[in-house]
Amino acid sequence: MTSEKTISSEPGPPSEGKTRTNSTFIRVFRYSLLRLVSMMVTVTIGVYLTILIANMGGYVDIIMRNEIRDNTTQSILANPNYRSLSPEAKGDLIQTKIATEINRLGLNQPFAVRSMRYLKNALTLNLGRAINMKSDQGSKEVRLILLERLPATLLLTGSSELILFFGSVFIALSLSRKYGSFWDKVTIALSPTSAAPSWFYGIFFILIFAAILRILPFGGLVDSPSPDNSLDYGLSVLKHLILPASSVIVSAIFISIYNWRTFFLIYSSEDYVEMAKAKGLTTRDIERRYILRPTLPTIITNFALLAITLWTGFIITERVFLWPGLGITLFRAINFYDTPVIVGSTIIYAYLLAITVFLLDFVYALVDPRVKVGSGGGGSQ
């Protein structure tokens, strides 16, 4: 009887484990599907609103038609080949060319119809051609225009934001060990300086280091003419990078340190930290196990969102320093009413943001065992 009971009870645990695995897979799959659908809806709404705003609800069409009419009329009247034509023939020719150009740009269709076409092209990453802007190579492909400016933006935003992020985290962790010290008070006192944007500091840096001291360039990416030697070219770029990167770092460093320092202080005052101190653990072990590890999801979130902002650049700061990145490209696109460039930049940022937010839930589950993807009615808890 004992052997029979033992044999009959053996299949139980494997069956339960298989059922639990299937249940987990179904839960995660259902959660992932719902999140993907909801994010796609959000991205679609956001991109369509961008299309409406970039076109001013269709008002840009009126501006473009007027520009086409003015440019066409002036070009024909100034062309010596058409001087022999009668006024009636010139008028017919002007109207014909205006109609041709309007049809080529699709302005003969209602804005509601074209906005849906813009939306479809944007969601499928068919960025199309710019209306007025061109790349340095003369191409009007939006993809090439953005890719051409991307390296400069990655250089500026990547160097400044990464230094800002890691520098503020490590300095804040150090200050949290010395609560109430002189440097802790200095950081608190200087945190309001972050109320000024980076371009504000950039103007002062230009006045001091470029106009008065004349030790750094006013702006641009490289000296003109650009050096032929690769080493000299890199040093020239680095020299031009100092002022814009410094303005970004200085504008946010103190408030960032203050925020992280406060965050670490909250966790360092927990009971389990006091218990670890009582056990005699070293400061390094306490910080690694009981302060940094619980805050890892927040650190990962901030770093992931920071990585996304590398795509956007600093619009006004790049304008102040004449930095040829995506920020100044977007600024010019807004001035030129170049909707494809504006929408193209927005859709890529929207996709990067949606993908990052989607993946963060799974990253949380990996770094924090308390988080279970899809539990509690379809959320991460």
Second form
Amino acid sequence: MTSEKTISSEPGPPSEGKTRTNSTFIRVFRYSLLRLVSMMVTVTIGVYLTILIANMGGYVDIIMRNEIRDNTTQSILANPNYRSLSPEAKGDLIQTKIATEINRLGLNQPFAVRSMRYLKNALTLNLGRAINMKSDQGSKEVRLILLERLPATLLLTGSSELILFFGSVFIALSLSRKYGSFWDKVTIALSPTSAAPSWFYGIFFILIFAAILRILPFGGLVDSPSPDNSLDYGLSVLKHLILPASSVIVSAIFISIYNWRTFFLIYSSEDYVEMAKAKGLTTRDIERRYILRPTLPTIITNFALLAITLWTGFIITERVFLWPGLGITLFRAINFYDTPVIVGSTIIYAYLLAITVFLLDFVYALVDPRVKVGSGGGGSQ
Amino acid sequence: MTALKNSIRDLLRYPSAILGSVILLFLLAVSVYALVTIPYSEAVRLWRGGEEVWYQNPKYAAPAWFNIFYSKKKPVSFSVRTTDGSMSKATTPSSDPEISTVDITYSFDYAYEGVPQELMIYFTSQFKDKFSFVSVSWITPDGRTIRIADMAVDHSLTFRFSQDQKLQKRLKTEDVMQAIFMDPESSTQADLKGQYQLVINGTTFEKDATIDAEFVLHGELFGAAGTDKYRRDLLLPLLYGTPIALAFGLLAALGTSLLTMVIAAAGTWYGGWVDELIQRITEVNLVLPFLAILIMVGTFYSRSIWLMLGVTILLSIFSGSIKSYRSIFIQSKESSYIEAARAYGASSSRIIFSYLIPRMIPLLIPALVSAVPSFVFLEASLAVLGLGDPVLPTWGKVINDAFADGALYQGRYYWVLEPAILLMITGFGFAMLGFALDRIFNPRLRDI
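For comparison with the form predicted alone, produce the structure of the form predicted together with the partner chain.
Once more the chain from above appears, this time first in line as the rest of the complex follows.
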């Protein structure tokens, strides 16, 4: 979806002024509507596929039915209140209870019908109730289960990705000006280190800072028992954040700097940059007005797509550091065959992605005068 | 041919390419060695084996070469047996043809600090009715002889020094290892260094009866790679993980990049609804949570590495790169040589496979090589999530086992570091080579 910009960033004919405002509005409206519909179709298909996979095409039902049968039978046989009942009465009671439970979970409908209901609920963000999982507060609402873990995930993904993004863009910008320098070569030499994922650096960091030096914790969110006052609590969380966040940053920083640097270098060899240099503008002005400005659409795209990935969390990094975020919740949900939680997490990601990609088209038009929404003639505003 | 030569010459100009190629050749050599020396079924059997396969090894032993770094040398495990001649055995017939004596001796230098975890003798004996008989004694470096045990040997018998109650009683201590390795005269608790000797005197009471013995010392260190919680020699997964990692990485990268390219080419060539469909599938694929689907497939269906490979390829085909290939194909579709091919009546498939795709190979090769590490690490990532192939010894599984057992917390760093370093070497090897290839095949990057 990112390369939508290549389609819409074709330089269109120059704006023809206010006389065309009305047709511009219609064009933008039509384009937006088409985009929205195609996004919606995409999201629907994606979510339905997830529902199918998360239910194994209905096989999870059999597992759930068996579980219900086992649990109900056991709870009735173990309940002393029912001990006086005759075996037949007990059997009847078990059958009714199983039927109620299956009915409650909607398992009596065929899978095709049920999957459509799941789809409708997911698309209307009616996330429903989890099958087995509970939030720490004891609620079975998928919304609450996910919301409860959101702060921890946003803290980790947000802090690490923001540092990573802005750090690498600014370092790359300054490297691109003095390319061939010592630090430039160091960055190039180190960029293959990004072949390894963040959890991989995580185990090295745990080894060095937690196991050998014993200055930082092995994992978790706060000390146990957690500190009473909020200042100590915050400090404790920060201490636990250092290792996972730095493993995310270290795993990607060099390739990220390298990519941005190459990107900026290509733009800084444009004729208009040479012209600006010849005019004797300061490097600061050249950077800001002649390099950053034309590259802004790409920077914004990358930032927006990065912002969406913040939502998903890092499943493996969270697991290695025992970080109680959404990634670990999703992993646990899969192990519990808890379809509502899996689908809930997917639908939110899908919506965020669709909305972001949709909005990006308009943002391009705002920051880059060459871009026209809908790729026809006329301005977008 | 000259083009190939030129590319190789270009490649040699980059130190990273040379280093990367050396690493890859080394990994290939290890893979070939592993596959030749350990057949697939044997590797699976050993990896899945329990005590019956790995009884000779201590638990949680670090590699033997760790002693280089220790000022106080730790005991290194070993095992010797009469069946392969590593322990000497002499059979002498007596005047009675039914009776013969078997003398088994083994001397070894013990120059380590501390005592071993355990000493064991595994006897096997062949006879019809009459049990063989052995007496075991232990000669310390200062010349003392300690009587260890006298016993009848069944067809097989395991004798553990520490757990033998008679021996404990005789030595008047529960700590047999201390008693047989310590200097009784010394006031300090130092063990006696020097040559120890194990002497087994056996007697058989039948004509063709035999006694064989295997002597095992469980120390703190073991072999070239150490052992894990289940006494398994880590050398096995380290060696055998190499071909698996390479196969997974290469197949996934090859499958993904080739299929992506073919689909992108077909989409641009046919245009219309085919192109539209491919673009829509790509968008749907972006919405799907890649890792979550892999985890679901692993949890719900099967954890076989080949199924995972298939799903990985399937989910990676319709990625963002299909769009960048597409934009290049759109340009080359209008080229005059395509026009010429059309003019002589070439079929669509001929144009796609003989004209469109070959032009892209320079772009494909660096992308392919650079994609390998991410797939190698993906396999390890799945294993770390507990979704590794249940039967295959892989690097990721070793890391997962170590993590599950709290290896870092307990200070058993070798357990995590060995597979991790191999993973790192593999990743960097491919990444460095891919990096250099990228610069060679994309001249635009060369000056930058």
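Keep in mind the model is a prediction, meaning the values are calculated, not measured. Numbering follows the first chain given and starts at 1. What we label the rigid core is the largest C-alpha set whose atoms superpose within 1.5 Å from one form to the other.
Comparing the forms between these two forms on their rigid core, the Cα displacement of residue 224 stays under 2 Å. After superposition on the rigid core, the Cα atom of residue 348 is displaced by less than 2 Å between these two forms. Annotation for residue 197: C-alpha shift under 2 angstroms between these two forms, rigid core superposed.
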